[in-house]
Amino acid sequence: MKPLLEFKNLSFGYPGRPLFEGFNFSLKEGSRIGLIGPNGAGKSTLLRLMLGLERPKAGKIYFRGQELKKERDFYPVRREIGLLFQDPEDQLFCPTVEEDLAFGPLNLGLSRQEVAKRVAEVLQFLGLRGFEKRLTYRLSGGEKRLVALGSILTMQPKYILLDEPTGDLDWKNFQKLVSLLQNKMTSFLVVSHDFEFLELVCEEIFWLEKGRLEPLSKGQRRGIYFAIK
């Protein structure tokens, strides 16, 4: 089976700050991956490169075996891979919760009946029934984060990228997110500084530093855990 997404010899950096050089990585459906590393290592940038929101200086990106070259080549990628931004304010722009959840599917040209069905299912899935008419700007930080996740789920992506998803979550919503990722979501990559959270929800954890992505063994993971503690 071909990888869902693949980087080959990818290079990227910002002025005066190189991040990746000859970088290789593949993403497969059904994988539950955690990504951790120091600030500025390029974790969020890596997610943006996956969706074509940043473009590499060199190297190739493949989606289902097809090379991505132009902006339009990334359109199917963004349909099948959803990104939860680090700041939910970057993702919520409609007045009410149900309007935000419906926005993406409506833009896909789905019928209002199908969109309403998806919205109801996602609200049930996230434990947010009754939030339909709530104004998004009045939600708590944790509630906004869950609604932002819901706006991705109504698009029914094959894979989800989550950038620091535990920020602003109180304990109740933290537990809700952990339960969702453990029991109801099968394909995701999570960027987080919360190592304990990654241990709870991910099958593999990688350390990103100086443009290198290294898988962490169980022993290494224990060492990092105690170092953090």
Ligand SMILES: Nc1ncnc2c1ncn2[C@@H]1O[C@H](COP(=O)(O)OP(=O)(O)OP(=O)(O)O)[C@@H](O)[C@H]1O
The other form holds:
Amino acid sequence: MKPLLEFKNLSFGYPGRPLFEGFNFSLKEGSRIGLIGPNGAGKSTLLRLMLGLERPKAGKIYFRGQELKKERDFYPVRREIGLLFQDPEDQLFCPTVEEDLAFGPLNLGLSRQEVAKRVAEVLQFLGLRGFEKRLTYRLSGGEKRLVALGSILTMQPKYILLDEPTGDLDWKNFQKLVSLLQNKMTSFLVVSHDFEFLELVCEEIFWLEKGRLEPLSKGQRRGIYFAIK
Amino acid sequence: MARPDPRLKVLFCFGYALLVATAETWEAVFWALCSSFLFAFFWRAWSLTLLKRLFGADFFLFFVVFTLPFTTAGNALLQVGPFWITKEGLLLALFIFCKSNAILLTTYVFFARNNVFELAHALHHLYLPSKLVQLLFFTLRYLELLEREFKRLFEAAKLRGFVPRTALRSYRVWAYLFASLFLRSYDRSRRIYEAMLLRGYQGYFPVWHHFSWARSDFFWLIGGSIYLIFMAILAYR
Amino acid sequence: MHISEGILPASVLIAGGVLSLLGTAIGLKRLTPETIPRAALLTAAAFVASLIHLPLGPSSVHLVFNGLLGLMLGMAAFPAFLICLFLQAVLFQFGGLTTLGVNTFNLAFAGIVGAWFGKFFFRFGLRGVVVGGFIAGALAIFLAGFLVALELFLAGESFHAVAKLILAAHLPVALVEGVVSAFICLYLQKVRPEIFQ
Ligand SMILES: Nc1ncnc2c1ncn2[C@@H]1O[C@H](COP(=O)(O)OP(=O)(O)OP(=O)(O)O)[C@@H](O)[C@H]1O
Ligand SMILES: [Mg+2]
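Based on the form predicted alone presented above, generate the structure block for the form predicted in complex with this ligand.
Next comes the full complex, this chain leading.
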């Protein structure tokens, strides 16, 4: 099967801070990937590169086999791949939960009934029924996180990128997220510093450091696990 | 009786304010003041906050009202030090004071206790330019957040021994606090824009809420119009 | 300082309204989808910051940030202040609805002129930024005070004394605003120069 997204020989860095050099990576539909690595390794940057929020200095990006060059080429990517930001406050820019969930699908040009249906479904899915009229800026940190996830789910993406989603979740919502990822979602990449969480929800786990991506084998995983404990 | 449609409230309030502010007769101002009191009773707006707003808010108004009796030419009434208070001056000051408070009271009754987003929606549906409404929307959405952010910055500074004073060093700290606030807002706006891009934004902001016109709104529309026409006749006789 | 309701004659209110309308139209035209969130967040920041009172001798002042917004937003300072003043009028009953046009014009126009002069110095390194920041901040306030005084002057003989007092009251505020703006510009120029476009 053709990968959904593919990086070939990609190079990128911020001024005075090179991050990736000749970097290769591919993302397949139906994969559950975990990404872990030290602070500042470029995990968030990698996600931004995937969606065209940063452009590589050199190398190529393919989406379903098509090369992506211009800003416009990324529109379909953004439609099919959703990104949950590290800070949900940046993602919830509408006053009420309902409006925020509706923003994406309305931009996709769906009819109002269709949008209402999606919003209701997603709220149900996340166990947030009754939150429609709540003000986004008055939600608790964990609730914001879930609503931000919802705002991506209403776009019905094929693949979801989550940047440290466990941040301010309490035990119950953490369980909820784990069970959503385990049972109801099949395609996602999640960045986290919580190794146990990654073990629970991912099939493959990669270690990102110094611009290199290393898959962790079962043995290495166990080693890290005990090192953390 | 259902509350009036927010669009009607906006239109009525602007019409009312325009008429009262430019009114030339005492009858109009008296009538406006009485009715603003009635509005406040009818919509149960009397509260401590309202009184504070009326008496404490308008520094500029007090400035003007307290100087006018001294600076207006006319029949002298009373001497205070080297200055004379005139009858014309007192009347003019009272006239302005009443006008101003009538409008203050009415805007308070109609807007201050409402959800401000409802107001923004109403402006959208009154065909204000989309970019302006988007600006208003975002400003409102992030107002409280930035307020909290500034409070945190300020508290962090205080915990490290900052005491506000009239001194260059102190103003420098204030400046850095404000600059951090601007910096954070700027950075946040970049991330917000990216979040919007990722959800398909291309300059058009879809609006989810639509107002529905209730039967009672016809009553409000007719009542409001009659009231404003009556006011206009009184004001410009 | 915002002029409140019921003081100015209709002619001045209308003139202010028309000028603000023009400025706002131009400002909105310059805004792109990308700069709308930026302008809004900077407006919100200015709104929040202008509610803060700094001590000044036995009294206190609050800053207006019209010079700074002029530097950061250019013509978009018009819609920015329109929104600020509208919110102040409906949320706190400061200023007023009928004086929205006049007050927007006073602050935004003065801010843009101040910023225009201040920006000139930005090319001379960080020291220039400090000077430019001071000029933008102080001039913007002084000019706004001058416009307020002028409008009161037009309102009639009785208001001439108030007009002079108001102008005098703006002088210390302009000084404080200039000093604080200078430091703000220094900070921002160091860490995020693109904020001044
Ligand atoms: N806009 C930027 N300009 C310059 N440098 C940046 C920018 N954004 C990130 N960096 C730098 O790039 C590096 C990678 O940042 P990134 O946010 O991708 O790290 P991360 O792996 O997500 O870290 P964390 O685990 O802390 O979230 C960091 O050293 C950071 O300082
Ligand atoms: Mg990160």
